[in-house]
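Quick heads-up: it's one chain on its own, the form predicted alone, in structure tokens.
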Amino acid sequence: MHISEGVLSGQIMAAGGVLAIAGTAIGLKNIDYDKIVNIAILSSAFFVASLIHVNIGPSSVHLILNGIVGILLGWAAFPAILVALLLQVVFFQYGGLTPLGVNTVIMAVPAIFVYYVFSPFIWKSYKITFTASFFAGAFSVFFSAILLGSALYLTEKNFLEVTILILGAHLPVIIIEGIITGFCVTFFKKVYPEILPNLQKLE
């Protein structure tokens, strides 16, 4: 779900850059440096998830994992995702430097959203934990696809057909991401609950 160089308008890229800088600043301010290793691991997982992708017009389809990154990291997801996307640009030319801000916002904003909406439920029963995590993973991809389509459509109305194609192509990814997120979060709850967000911070 990377937007390539030369696709977006200057106004959209500028707006994305400003939002990415603001979100990253908030994320850095809220980072728990005792969990910096967890942040690095999740950033790496996000980085690796995009290595296998299928190109669709000016974007691509692949696993994203921004739902699980958001649930586990909260605002720290912004710098974690930014670093992963930057490394993807440098090593594999996925996306580009000019749309980096927009691509970061497309991935990180849904991650922050699911953190606040679904994280409080992960401390309930395991059934509720899996259900909440499933919807967090699924919705984060759906929300990202909506943001990507909006960025394309606001740049050029002719991108409407491409936007619809991208949304349709991500339907299988939405389901797969939900299942992966559900299993991962319930697994962490059993073997490594310390990685899960502090419930008191969400109240």
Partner chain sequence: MIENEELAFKDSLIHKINPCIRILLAVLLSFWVALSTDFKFISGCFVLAFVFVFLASITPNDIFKRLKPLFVFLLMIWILLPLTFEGDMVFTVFSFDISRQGIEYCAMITIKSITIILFFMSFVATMTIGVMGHAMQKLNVPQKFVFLLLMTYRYIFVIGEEYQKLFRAAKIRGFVSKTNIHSYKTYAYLAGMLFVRASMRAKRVHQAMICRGFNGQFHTIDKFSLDKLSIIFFIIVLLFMTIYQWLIVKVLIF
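Return the form predicted together with the partner chain of this protein as a structure block, the form predicted alone having already been given.
Keep in mind that what follows is only the chain, not its partners or any molecules around it.
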């Protein structure tokens, strides 16, 4: 989910840039040098995982996973996502330099929202874990699509139909992200609970 170069208006780029810098500053403040290696290597894992394509019918979509990023990293999701997007610009010319701030906000704000709203439910029973993470995954993509649509709509009112199309096209992605996030978080809980936040609540 990217906005390309040359589409957005100056005001939207400025707003996105300011928000992205603020979020990244908070995120960096929360990271100390003991955690930074962990966050960097997890960011690489997200980068690689977002290249995984899953089938839907005859077509395929790639995973976004900003729900899991939020749950695992909290505020550190902001710098992690900014780094990932910057590397995507350098490697593949996806997105771009000028919309980088807006693209970061589109991905990172839902991640942080999900962290606050859904991660408290992780340590309940497995059913609740699965349900909460399903909604975390689905909601984060839905929220991102809404933010992307708003950025386009605020740039140019004529983008309304395009925005609605984008939201519609993301519906299957929202469900798949939910399912994948649900299974993935349950998997963490069974296999490697140390990776999840708030471990003390388990005891």
